[in-house]
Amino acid sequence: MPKIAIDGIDFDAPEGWTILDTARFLGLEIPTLCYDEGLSAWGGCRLCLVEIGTGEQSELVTSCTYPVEEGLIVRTATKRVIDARKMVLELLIAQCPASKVLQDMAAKIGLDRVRFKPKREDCVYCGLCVRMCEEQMMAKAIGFVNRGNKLKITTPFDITSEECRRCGACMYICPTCTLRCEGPEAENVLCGRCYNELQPTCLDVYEDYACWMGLKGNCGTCVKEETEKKKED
């Protein structure tokens, strides 16, 4: 079994596991959107990015598709990783700000702005519905067509598919089918209703989030910031 180090934890990972498999086994949280345990890994959304290697040789890779290998060094929550995930979320929310799934992810990671003009479309092209239809329902009733800004998911030739059984699996797995509380025409691009004011401040002090090592605030940075805010008030 390959010996790897992930967030400072030395671990003998089983052959065939990915970085995401290993992280989840160890209880390390990595956000995902286009990934589902019952479907093939795609790596399209880029939210599961992690940093591998050290120093100038380090790079960002998608944890759901990158297999473990001997001597691999992984960090799941460096500042570089968190900044990349926030950028990806900004783009996704600008594409579909009505998605409750995306809004919840933004609140959890501490995203407080979207610098891109919202398009307010109803698809983020995560491919979950396409893979669900093909791999679990064995239908292949829908798929990607065109490229670039003309990309869309539809039935062959844009006509009613005889292969579709109206099972609803595509809607069940779709992250944009569950609307945010304010509905599709909300005034603000970001919801922020579930925003946690006690956001980890570890990255201002350390290179990585420290909260995976214990309860939030154990390292002292979060608690210190919250205490200073109360004193100012």
The other form holds:
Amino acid sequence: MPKIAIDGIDFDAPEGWTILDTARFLGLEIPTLCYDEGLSAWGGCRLCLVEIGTGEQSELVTSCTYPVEEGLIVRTATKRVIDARKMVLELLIAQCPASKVLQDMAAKIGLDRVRFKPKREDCVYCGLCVRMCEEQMMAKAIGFVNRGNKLKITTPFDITSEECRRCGACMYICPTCTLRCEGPEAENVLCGRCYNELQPTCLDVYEDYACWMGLKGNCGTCVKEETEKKKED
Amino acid sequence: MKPEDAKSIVKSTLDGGIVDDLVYKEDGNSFIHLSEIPFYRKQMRILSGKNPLVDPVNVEDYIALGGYKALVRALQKSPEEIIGEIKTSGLRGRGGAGFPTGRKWEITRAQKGKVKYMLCNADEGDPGAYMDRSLLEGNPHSVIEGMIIGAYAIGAGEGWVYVRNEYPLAVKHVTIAIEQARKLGLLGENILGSGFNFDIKIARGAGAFVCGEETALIASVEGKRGIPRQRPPFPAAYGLFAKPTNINNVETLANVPIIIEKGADWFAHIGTEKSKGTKIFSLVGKVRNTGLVEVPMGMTVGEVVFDIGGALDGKRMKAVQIGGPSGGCIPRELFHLPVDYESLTGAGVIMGSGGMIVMDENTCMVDIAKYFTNFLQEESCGKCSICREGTQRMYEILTGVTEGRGTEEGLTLLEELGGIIKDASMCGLGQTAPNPVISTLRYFRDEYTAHIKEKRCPAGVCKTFIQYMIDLEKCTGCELCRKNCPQEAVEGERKKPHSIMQDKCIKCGICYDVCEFDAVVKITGGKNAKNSN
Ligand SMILES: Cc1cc2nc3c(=O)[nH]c(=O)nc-3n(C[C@H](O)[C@H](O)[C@H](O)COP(=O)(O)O)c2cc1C
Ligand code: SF4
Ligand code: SF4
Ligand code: FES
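I would like to compare: after the form predicted alone, may I see the structure of the form predicted together with the partner chain?
After this comes the whole thing, all chains and molecules, with the earlier chain placed first.
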């Protein structure tokens, strides 16, 4: 078992654990967005950054991907870490201010300003849905398309995929689809730390669908299911 | 030279003379030998010098020049000895990061497991760079030989050359070279009777810049989406198809046979203490001679730019952009810096794969930073939030500066953002993406400030800040500008001074270019722009 020192705690970490596993085991809090226990680590959101090593040699690494190794020295909350995390979150909130998950995290880590113009997009490209679909639902119905500023997540060729069983797992795991924060549109896109008291919008229309898309039955998925159900009846 | 000249050339060759009229001339001097021409005089073409001598599709040419001799020699030694030699030579990766090649081979060799792979990185995604291409097209066997020696050293049985599909001639020449090598028993089973087996395949890339990054390249060869993954584990431990994998750049590999043949000490003699051998650069921009130049490491930037490139008349060079899109700009004051990994990194630029763009006073440094940042925001794979969003926001701020919406706070934010993108990104793309911005802010902050405070673009490039006007005293009324203006924004009668209707003008600059009397002037911030095309 590799001996590591994490925030000053000496610990024999089991082989194969990541820094994040170890931190969670010890009750040290590290924010994460693109990580989910049931899925492979992705390392994309960069919120789980921690600093390893000391002095000149120290560097930032993503704790969700970094395996523990003998002699590793980890600090989970240095100024360098906090500054980087805040900047990442500032960028993500500016991209997608309606995500309650992000807003809550901002409140927690004390992000108090957003200096970028809000884009008000619907996706932060955390890739959770893609991995969920592939690794847990075994469907591979959605994936990333393009790169850089044209990146998006969609079905192949943007058409409804045969592979998609409409299980909704992608929406279940999405940090921006679920729990949309429609709080005050302040100049500052931070929501003001309210509790989200919104109701799922589709519940009003179809009792069975706790969907938060705000589209009230117009997005198509449930309507289709509904008609199929009717046919069966 | 024209076909008609052939007669006199043959005649004087037979007579043992030269045709004076056809000899290369520069500044009134004639040069008979290639090595005397200023462009070549300071170069040291140990890699690229063979290109003109071999027919790339003819392995006999390569062998006649001593090709594959190094392989024969290498196979008589142990892999450890080869690794030792490469380590002694001090060869470092030419793909950008400058990792010691011998050390990389040693690490890969030390991995457990029988199956290992050797990859050659010929992605060359930097726009305007074509060093690797010239080697693959012009002398493919030198790269193949280097690959075989490397594979022998690390114990790999299979290799891939990852080359972009936009290089059809390189693909063709490498394919032919591999077939020829196979026929001669230089690839395949039991190479040259040594008992060592190794074969090479070609993988073609679709041209994304990020696919040159090693983990993305591996994903691409595996047939997956070409995006990087977080290291560790490094490819040496967990690479292609989860096996230990070594990746080297084309130019790195082409150096290998030379080191084995001429000796590690000979090689270590060239260059500086920490950067050995030569480096090929693609020299372009505001210099007289452009093209690929190969120089010993440690030559100063100034020597490359002035002595090899040569200054253009009447223009003052301002900066050199080194290292490809994510490199940086160094100002003229630092032209005394030697070209080696440490000096360049210290100055905030990178060696990269070896792009060098010379700029003069007509180049706006903010515009340059914006140009490269735009490239990077499009080429970021988008996996890391900080690289994807960060490059887009840097581009947004820079666009603001060039369009008159810049603020001092914006510059502070640029610096802060740049620092964190470097620090927190997953792969080398993000880690170097802020270089164009940070280096121009560091050395040319006055240009940023001029845009923000004085609403002026000193180089006269950013359209928001310039105005074209006609100097009434110089204008002869020739009507040339009026006829050429696509917007019909110029008015005036023949033989009388013309003028530009500012509300119609789209600042395309055509009038400025066509006027034969220098009567069209470019104004920025109430002053004449330095620019004088
Ligand atoms: C965004 C990015 C693009 C790269 N492109 C190339 C490339 O086109 N060619 C190359 O040889 N190395 C490229 N590299 C460097 C490779 O990741 C790797 O370090 C190199 O191929 C290793 O070979 P070397 O040790 O011989 O330099 C790139 C790296 C990054 C981060
Ligand atoms: S749709 Fe949601 S889960 Fe999928 S990548 Fe975007 S933010 Fe993540
Ligand atoms: S740094 Fe940029 S290019 Fe590299 S993995 Fe992250 S998003 Fe992709
Ligand atoms: S949680 Fe580790 S990078 Fe997203």
